[in-house]
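The chain below stands alone, shown as structure tokens; this is the form predicted alone.
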Amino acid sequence: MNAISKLDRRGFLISALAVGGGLSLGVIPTGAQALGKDGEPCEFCPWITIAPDDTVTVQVPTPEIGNGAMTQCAMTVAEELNCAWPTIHAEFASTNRNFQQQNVYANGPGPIYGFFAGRSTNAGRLKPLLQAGASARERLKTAAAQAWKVPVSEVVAKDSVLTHAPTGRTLRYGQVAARAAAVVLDKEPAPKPRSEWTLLGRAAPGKLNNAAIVRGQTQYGMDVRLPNMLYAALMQSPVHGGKLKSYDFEAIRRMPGVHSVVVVDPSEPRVKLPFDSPLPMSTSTAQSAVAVLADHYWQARKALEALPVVWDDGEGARWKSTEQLQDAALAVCESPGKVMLTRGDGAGPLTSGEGRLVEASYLTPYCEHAAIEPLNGTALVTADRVDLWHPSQQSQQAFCVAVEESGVDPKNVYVHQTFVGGGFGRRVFGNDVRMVVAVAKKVPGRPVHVIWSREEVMRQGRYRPMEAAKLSARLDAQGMPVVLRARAAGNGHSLTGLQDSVYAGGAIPNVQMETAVMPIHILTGPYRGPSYNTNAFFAESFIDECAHAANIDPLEYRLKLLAAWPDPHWAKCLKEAATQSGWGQPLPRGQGRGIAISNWSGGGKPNAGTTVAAVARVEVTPAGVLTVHQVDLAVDPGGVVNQDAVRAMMEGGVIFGVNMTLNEGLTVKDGRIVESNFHEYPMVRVAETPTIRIHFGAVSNGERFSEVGEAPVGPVGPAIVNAIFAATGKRIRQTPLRKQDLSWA
């Protein structure tokens, strides 16, 4: 998309534009200026609108998708514009407008790649909800003054309402936001500190749209419903990268409701964006497949498994077994790789060192996001109009997509963003996007709904990668390690994690990363926490390796490494979780407790990111059945500013780590993926769940507020099989772990 506009604050907040009948303070000259009809509401900027009611209407470039990054939103803004809080709502911003304002709701720091993600509480998202706030209320503010001829000083603004200190005089936002929308300031305020703060960080409100969802009224996009619609079930090649070589539409064309059968091809032309995007386009390319419309859904899918179709499975039917792909990958990291990282004397002393050597290898398997909603899309497709209704995790980006498959000017392209039934990362690169499109615009002038079965979406996913690594560490007199050398092989996101780490980062003084790409066939793409959950997995399970190996424990092990660490939380957050969890105190036969640490984008600094620290305790039996018993996290994100809704992403994150510790992993036969439902991919039950207990008391209320959604899942697992190991001796080096054998005597 176009550059990131450079307007400092001022110049973003008081240039005008004339939209819909409102005011927008946005990328354009100072001067243009319009009201609100009577009646209407009157937009203060592109984020907020004031109607006559005092409804606020905060637009929102973040998807819902069940982490509460729109309530967060609102949330900022409310704080700096003094609203009732009942009084506000949000909405999901325009990706057509950004485009043609020059990414009017993409203005800020940092990569424009987030700001139409789930992101909510990064700089480059608080700084400008927090000014426009602020703009806002003195706007209304100097209104209020103007109507009432005194000085603006002696105006107070609260809970929606202006009041004239010395006389007691009062007028509602919404009385005066008509007048409020034409005001242009001499001097834009400065957002109060965050000392002063009384709602971020002091309040937890729900949801927003928590009462929708009660009551059946929040659109997800499986819910869209348009006139003379049409519904399509789609088949794409069952081996990864494979193309369609022939189908018989004669078979199944007099069936029930049956309207057409649609080809996507891979190979077909299309447009190149006629406009620079920074956003990973590559990732969304589409897939051979064939799709079946009919009247109805049932109608479309019953078809399509009647539909005859020869597929051309391609390079990836080489990959015969799970086992062949495993050993593959463990079998490279035997030899040195592409080198990512050196500090110090990189592997040196690894083998010219004195002291105890530890080495051991790691896997962890390809595993599927299995998110409620199943992938699907809406689009009407026209010579020259897309609208397209979807769940997507990251709508700029489907926007993009959306043009690029269509080849429709972007001015007139329209997604109309739904909430979203989970996403993880599944929802992120837009190739469902695509497909949707590129289905659509095959029925030129009607609505097609594109329903994936459950069964497509667990063998199309776009899965964590399968990972293998071998770490490798040169213990000193005292059994702390001086060298530490990693190698990765795999495909996919994974392969960046390690050199992220503490350890990494300058916790141990000499340290080599190596990785190596392998030429897999499979699709895979972000997964929560996307190379962090399998190098936190990696990571925190040597160390406790290293821990047994100098016959020191673990927690003390730890807080010796991170002794010289310039950031004191770290340390913290374990002892925080550590003290919380009993760690220490005696356990039945058969129990055990263990303890991880990690970081999430902190990219190895100190005083950066969100950290975690996990203490699971866990029952083993004699014949290997396993129980998780209890789960403690302490987290350190720099700031909360509702500590609620943390503690809501946390506790699911650690249900999400659970699950993919104890029971996520995809099985490969001659390049397909096995798994086809949960009765063969199954999830952690309620009655499974373990008591999950999230401690606050290590936070540094610093001025960051890290991403807290991705961060529970690093330290859950390795905390897991630490667990195993003090309760069985046995020590584990693969998930998922009910396919390893725990059994014990």
Second form
Amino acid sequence: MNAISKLDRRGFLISALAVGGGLSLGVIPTGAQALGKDGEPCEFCPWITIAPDDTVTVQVPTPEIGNGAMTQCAMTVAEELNCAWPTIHAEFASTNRNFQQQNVYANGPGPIYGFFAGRSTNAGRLKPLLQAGASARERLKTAAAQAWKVPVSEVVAKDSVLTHAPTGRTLRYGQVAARAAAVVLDKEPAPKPRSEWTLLGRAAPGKLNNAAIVRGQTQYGMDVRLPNMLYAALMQSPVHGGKLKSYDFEAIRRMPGVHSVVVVDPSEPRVKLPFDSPLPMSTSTAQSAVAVLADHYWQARKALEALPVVWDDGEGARWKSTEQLQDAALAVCESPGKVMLTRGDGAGPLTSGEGRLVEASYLTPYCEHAAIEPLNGTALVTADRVDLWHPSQQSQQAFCVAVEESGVDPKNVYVHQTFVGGGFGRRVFGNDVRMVVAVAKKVPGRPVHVIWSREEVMRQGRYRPMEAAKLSARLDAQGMPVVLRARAAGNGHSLTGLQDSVYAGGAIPNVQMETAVMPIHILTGPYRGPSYNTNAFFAESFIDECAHAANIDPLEYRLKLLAAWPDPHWAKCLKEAATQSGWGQPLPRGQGRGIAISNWSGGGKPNAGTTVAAVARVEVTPAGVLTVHQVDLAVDPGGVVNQDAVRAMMEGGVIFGVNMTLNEGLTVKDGRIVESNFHEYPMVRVAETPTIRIHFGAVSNGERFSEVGEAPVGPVGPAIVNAIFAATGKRIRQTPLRKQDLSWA
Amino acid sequence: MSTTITVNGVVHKVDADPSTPLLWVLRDHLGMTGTKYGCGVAQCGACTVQIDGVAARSCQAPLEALAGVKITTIEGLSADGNHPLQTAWVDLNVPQCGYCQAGVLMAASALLKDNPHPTDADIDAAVTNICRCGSYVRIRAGIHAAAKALHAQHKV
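Got the form predicted alone; any chance of the form predicted together with its partner chain too?
Now the complete complex, all chains and molecules, led by this one.
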């Protein structure tokens, strides 16, 4: 009889309730898998097992999409567990276990994005993992003290070794793990204060999975291989929302390896999910589709290309061109929209200032995430069980979608989270999960690996929305804005980027923001820095236009706006980026510097979110050929737990921002997305990468550890167009820049 | 239809249509999943392998053209993951999601074989892979670090 089986249901509930606040903190084991047999790992709590060879395995709820979230969770546990870093391993936590064992990892689905999404450093993540590590450490110490019959206060835990300080006797963690896992502490230890951290904010380990990556051994969704597996090549209605009319299986039946054709019908009845999901299930709806199944993917794909298919394009086909969509969105901005925010007399007339009226309209296009791992997933569906191997960005949402699409009892639905070859928001909603399960359930008993071709990925996105915006400002006699009005239109957007900005947060006294959602069929979704990535471009381009109208240096103008802002680190970020970039120093003709600042997720409040300021230095030839030479970026996420990981996110984010601004933009023809692959949707490569310099001089070391992935995408684009203006006098109000006329002189 | 090919020094008999791209032969017939599918049109470079020591997009190499050549994939880059590029990649924390990196490493190792001291311009020309995470700054640094390490090895 082990200690765990003595824990009754009430005992578990008390341990979980002790933490509360939406997150579960099991600090003791739950369920039958608690104590290992000889040689097996012992479970200290749902988060941590320790094996006799000292290996510590941390169950990580966050998928690893490249941001290091998995490593961060392990590092957080190690901070309190005091284990040697090389002993740490990480696995993806089971969403099935979370369901079956009453939310051992997260109390319910949580707020949007939930606990099983890609973030790792907010207080909600740090606290339970620090507590779990501290609890396990104290139980190891207690077990050693019991073995030595000494007071626990005389035992020190460090680098996976327990030492009896007075005598120098030692035991390794693995040697006492079985005994320690059964220890019930009288009182849970308090995690140490931040000032005593030795790993977090001090060390900067690389990702745990780097060694596997460089050997080609990491298992992404694409690499799942199961016995008797079929491959499926998928084609969805080329016009989103269209319907399959007919197809001719006879035309491909005899092609090599072909097994069958499967149809996905969105109107087919589906069960309603019997519990809440992290994101609305409506974000994961099925699209009308046909899939060819074969022994090998290449066979499936060739057969799909040969399959005669007729589609009913539906409503979306009325949008004949990109220009038609853009014109419609710009026209909507001429009328009042839904008011998202009003401050002061923002709704009043734009006639209240003594200075100039500045007005400008901007356009940003649909953009595709273009993760290099194409969408895919593998499912084995039977009448009473589902196994899904998937590169999800939100494994709890994936679990919910698999339950709903299969209709199988959630107790018998297992999502096996794989590594993810890039997320950027595309794999959050779980519509990819739905298509995989929808295909696989038609071939019960056989695992089916469903693969989107690159062309299918590009044309069946959940895109960054196209958006138009009209911004207006009345300046005072000194040239500073008294009233700012913004109207935006598109599908699937909000004005987050402006609402998160200092301008809406109080720096400009009178503000109103309005949006209009247009009924466009093209499917949209979160894309690195949702809506922020667009609206930072609008806001920071426009403020630059105001500065020019006021004849004030763009840096100085922004510092004036921030003069009374209660969070001084905004101004510090600006000054840091500007100083490091050589702001104000002369440049050759045709070159210019531009500056921009933005904040991701702080809601326009001081000391919140991640603040980033960027200076871009560009060169434009008289014929209009653009080169981005250098980007200096200063960041303040509050506190930093792994500086190298933050730096990597900033470097990658700058490139993402450069690419989004210079290259990305989908075109629409007769309701369909035109671009098919990277030859039509170009990507920045090593050769076009500017010098990127990330600066930490403005870090506030504040209480928060704000998320860092999205933030850098905001200021890069506007810094580039502001630099183009400085270099050429030409104001560019639309992206991608590769399609704009930048010629001058 | 069976074709014989040599991958990482091992001879394999492959039963597949002769037009099947090497990429899918490796992944689906030989179970070597380190080589990745990214675009299928020779744009992204995730499928890069070496054919007779030269970096090549395996999505464009049909099985029928591969008799008698020596194919090297990421699984064969080094015996135990200790190629100087692999070491540099871990030391400099180059990968983010890592999906593209096998292809990048195969392109970079082909470069270093021909050119032990590549300049930035040499790297620009030889490593044309797409990394959506944007690890380019570290890819460049990693190649320079590996070149240095190789130089030091040869001196010993």
